[in-house]
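Given next, in structure tokens, is a single chain: the form predicted on its own.
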Amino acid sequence: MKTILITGASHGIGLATATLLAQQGYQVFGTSRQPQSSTLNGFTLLQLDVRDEVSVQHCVQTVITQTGHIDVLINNAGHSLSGAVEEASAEDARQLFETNFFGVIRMTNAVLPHMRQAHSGLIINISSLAGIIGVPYLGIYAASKHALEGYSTSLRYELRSFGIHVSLVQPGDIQTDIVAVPHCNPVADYNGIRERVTAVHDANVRHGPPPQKVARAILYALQSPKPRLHYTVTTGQEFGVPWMKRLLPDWLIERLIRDSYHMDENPNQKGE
């Protein structure tokens, strides 16, 4: 029986994925910074803060002690930050990267010695369409996912000879309760357009597919004998984003993005 460790499993995509994998008969360990119980929806729930090295090592060792191996690591824990890039301080960005990027590195480094010893394993990193293409007023979040894309691709090259696969799952807007925390240094010049773009983001999330759709993509990757690098989970207009990035010139992509977020509705807006 494969043992799966998934971070951020108390809600959203993590919960949906851990629940589905447990239903499929896998031995699943989920994590939460503040778990309310030791079990949830048929899987074991462990305490973990991916920002803390001691917490990471303790969590991984707990799973190894109980099962002897970790076959699949799903790096899902993350959060968002909304507002203009200028409004984010370096500390804002650092805090977000501590979870979205450095947390992935900590978890991966803790698990890899066990996978290399077994000469097998799968690491699935939950990225985002924002990791493919820049997103206005979610710029720091997009930057963290861009970093995750480059890291995961390089890691895949390096680990193949050890029998370890690396995959990226790239959801679009999904119906989850992830909170995009506003930047702490608002700049008045962005008033109006900031709120207009944020409203579009919020509407896209409300009308997006449920997290179970992402969970099914993760299951598909997990069951594949040769997992691909990219698994994109989209709906509606988002379906064309990966192809748009590959095929269209930058100026046209920029126009499409600005139009989709109604960024030019007010011609008197400063900076427009």
Ligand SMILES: NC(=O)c1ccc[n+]([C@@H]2O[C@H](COP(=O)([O-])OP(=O)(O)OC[C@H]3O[C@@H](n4cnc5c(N)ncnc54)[C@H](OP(=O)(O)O)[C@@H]3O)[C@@H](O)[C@H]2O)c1
Contents of the next structure:
Amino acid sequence: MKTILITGASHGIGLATATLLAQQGYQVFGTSRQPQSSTLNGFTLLQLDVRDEVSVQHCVQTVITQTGHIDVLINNAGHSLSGAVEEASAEDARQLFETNFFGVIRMTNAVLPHMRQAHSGLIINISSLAGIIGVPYLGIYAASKHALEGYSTSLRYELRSFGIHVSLVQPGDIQTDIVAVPHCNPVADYNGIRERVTAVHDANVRHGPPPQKVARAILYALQSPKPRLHYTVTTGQEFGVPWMKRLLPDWLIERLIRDSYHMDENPNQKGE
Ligand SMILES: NC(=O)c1ccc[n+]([C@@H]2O[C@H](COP(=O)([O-])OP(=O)(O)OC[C@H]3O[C@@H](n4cnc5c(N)ncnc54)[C@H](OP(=O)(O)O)[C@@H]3O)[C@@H](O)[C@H]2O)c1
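Right, and the form predicted in complex with the ligand of this protein, after the form predicted on its own?
To see the whole picture, the full complex is given below, headed by that same chain.
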């Protein structure tokens, strides 16, 4: 039976995915920083904070001790950071990267020796459409996902000869309670437009498809004999984003993004 370790399975996409994979008969280990129980929806729930190397080592070792192998690692744990890029200190950005990017490196490095020994494995990293395009007032989050894209694409080259696959799942806005921590150095000049763009982000997440849609894409990827590099999960106008990025000139993409976030609605607004 395949053993799957998925980080951040207490809520949202991670919970939906761990639940679906357990229903499909996989042996699933999910994680939470503060697990409320040892099992949830048919999977085992372990304590893990991806920012903490000791916690990562302990979590991976627990799974290895119980099953002897990890066939699939799904790096899902993450959160967001909202506000103008200028409003984020380097420390704010570092905090976000500790989870969204360095957490992935910690988990991957802890699992890889076991996958290399088995000469097989699959690593699925949960990226975002914000890993393909810049997003106003989510700039640091977008940076963390762009970093994840570059890392995962390079990793895929390096691991192929070890029989290990690497895939990226790129959801658009998904209906979860994802936490977008506000930047802690607000700059008054962004007042008004910051709130307007953030309201669009919030509405997009509220009206997005349920996390089960991402879970089904992840199941599809892990059942594929040759998993692709990218799996995009979108609906509505987001559907065209990956094509738009490939086919349209930068100026037109910029125009479309500004329009979709109503950035030019009131030219007298501060921040224009
Ligand atoms: N929702 C969207 O619109 C969307 C779109 C694109 C990509 N994504 C990506 O999808 C992934 C999941 O997001 P979501 O929307 O499902 O968010 P969510 O509902 O807030 O779930 C986030 C999960 O991450 C865990 N987590 C947070 N910080 C952690 C840490 N330091 N160590 C270990 N676990 C941690 C949380 O567990 P505990 O709090 O229990 O520790 C929780 O289970 C993220 O990588 C996110 O960037 C989301």
